[in-house]
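Taking the form predicted on its own, here's one chain by itself in structure tokens.
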Amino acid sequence: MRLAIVGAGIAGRLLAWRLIKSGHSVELYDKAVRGEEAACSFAAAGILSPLAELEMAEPDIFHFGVRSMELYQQWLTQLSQPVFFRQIGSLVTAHGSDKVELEHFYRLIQRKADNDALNDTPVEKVKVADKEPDLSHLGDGLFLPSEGQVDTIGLLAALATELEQSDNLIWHDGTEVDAVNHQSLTIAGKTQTFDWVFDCRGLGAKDELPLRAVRGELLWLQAPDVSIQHLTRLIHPRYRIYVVPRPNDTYIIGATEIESDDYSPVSVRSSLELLSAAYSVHRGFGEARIIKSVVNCRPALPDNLPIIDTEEGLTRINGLYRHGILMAPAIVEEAINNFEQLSQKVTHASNS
């Protein structure tokens, strides 16, 4: 089958690799030139937390999670170059006056999981200082071993060597696709056929389904004389924010939520409130140097619920929001699975 991919981000990404690695022929289409960091994809700080987005998402976004942790560990390997990958567990913690929100953040998980999944995936409660020494003087925390980070721009990187590196790949970048159809697409005025086309536009799609835009902000800092090895959160009343270890002493501090299509870059008030809250968890970044400031807008339907609308030669996924990395990998997954089923019954009705 001759199949087109609208959007180059993690969906797009990922969706292109495993149905090439399936045997089919794929054109994936970008309006980004090809090395640009265009795509909401690489504005992620690739935190694994299932269970903790628990406290704010729904089961569905859990489930999607927990099947992606999985498929990561077994997609990652199957990639040629290596991409950071790190599951040990994250801390969710809290000043002492902040600790009642915590504890709320604690039953409300408790309640929104199922019994069967906490079985699978448990919260234990720890001293901060038996996971972390030099975080001790915040006393009690969360402790969530099932979760993990990746690299996402090593991971969209080393996906852009697995397209490249194909024979059943045709990568047009720079390439604006004017509209999106059942298989077919128009580009600069004319009409271009495919027997299947997957719609993975994120906000570009936004004529055709009810999205908005939901800024977030990232501070990449060098910080040697910090050493955090575990993904941490810190649960303030009106934020929550997260600090992602990576290698060579570098953190991502994150966690701003804005409603907005603002692309412009981070304000004083998000820097501030971010290396504030940094300076708080541990007084080493008070040394530590801003090395990349990253801005950009997700895509979310009303619900916050991702989509996998499959039909007769189109499928559109969609919506993703803030759980773009953590969903991608069982959305894609689901997504091919529909495709190959219902492109099967149309191949058995039109044979018989």
Ligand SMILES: Cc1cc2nc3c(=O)[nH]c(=O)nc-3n(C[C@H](O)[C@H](O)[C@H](O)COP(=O)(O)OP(=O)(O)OC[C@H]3O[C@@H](n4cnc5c(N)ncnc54)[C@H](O)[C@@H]3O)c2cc1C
The other form holds:
Amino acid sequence: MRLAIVGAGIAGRLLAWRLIKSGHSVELYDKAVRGEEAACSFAAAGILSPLAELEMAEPDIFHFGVRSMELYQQWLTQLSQPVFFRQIGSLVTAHGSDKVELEHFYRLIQRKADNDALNDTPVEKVKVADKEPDLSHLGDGLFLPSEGQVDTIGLLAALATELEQSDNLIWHDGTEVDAVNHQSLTIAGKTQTFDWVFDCRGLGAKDELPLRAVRGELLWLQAPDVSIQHLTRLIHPRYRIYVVPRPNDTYIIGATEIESDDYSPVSVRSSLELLSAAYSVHRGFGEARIIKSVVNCRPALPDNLPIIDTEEGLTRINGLYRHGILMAPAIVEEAINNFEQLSQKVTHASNS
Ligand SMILES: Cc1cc2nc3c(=O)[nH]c(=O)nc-3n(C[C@H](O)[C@H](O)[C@H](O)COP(=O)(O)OP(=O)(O)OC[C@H]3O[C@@H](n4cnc5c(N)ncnc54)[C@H](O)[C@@H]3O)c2cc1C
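What would you give as the form predicted in complex with this ligand, now that the form predicted on its own is on the page?
Below is the whole assembly, all chains and molecules, this chain first.
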């Protein structure tokens, strides 16, 4: 079968890799040139938090997330390039006056996750100092043992290597697709036909889907005076921030969430919020250096849920919103299952 994928963000790359691994030949199209880090996926902090995301998300996101954690453990070992992945649990905490928000968060998670799920992935009430000695001033917190993180840029690079090394993949980078249809693409005024097309364009599909952009900003800090091992979320009445520890004293502080398709640099207001919250978590951030600031826009559908729409000759994957890195493996798995089932049915019907 002749397969095309449009979009080489996390969804498109992971899908291309899994399809070629199961024996298919794929043509991958992206308007960005290889090496360019323009896709939303390159901005992601790489947080893998199925439970904590339940605060703002629906249980579907949790279920995709739990399955993805299993798949990440299997799939990352199949990549020829190592990717930083850590699953040592996450902390959720709040300052004294905001502890009521933490209790609210706890109750919300308990209510949204079903009991079976909570048995497998419990939320533990802890003293923050038991997990992070330097954060004893934060008092009580919650520990979510199953949560983790992945180096998104490393993952995208490792996937690119797999794709480039495969004889079953042609990567048309720097190629904008004008129209995506069932079994065809229009590129520079010419129509090309395929047996199946996968649309993974994120916000690039906004003419066909009711997508909106949700701006996110985050800062990368180099902080030798800080020692935090766990992904740590700070609950605050106005905003939520997280501190993501990476190797070599690097921390990602994120992320804002603004209903806007503005790609301009990080604002002063956002920087103040992110940095003052980080400083309130650990005074050592005062002497940190800001090594990178990142802005991108998340592709969101009206219900903030993802879609995997499968029709004969066309699969649309979109709406990955704020959990795309978390959900991508499970979404790709489901998309491939749906595609294989429907294409077999169609072949069977046309043969009989
Ligand atoms: C600041 C920030 C932090 C985030 N942190 C996290 C996190 O910690 N954990 C998490 O799970 N998620 C996180 N996310 C969300 C995550 O990044 C997104 O959900 C995910 O990247 C969406 O992936 P995608 O593949 O659908 O789209 P994209 O990454 O946007 O990829 C779409 C691709 O399609 C290409 N394209 C578009 N139109 C065309 C066209 N016409 N022709 C050819 N190519 C086209 C684009 O060039 C792009 O490469 C974060 C997002 C932001 C902004």
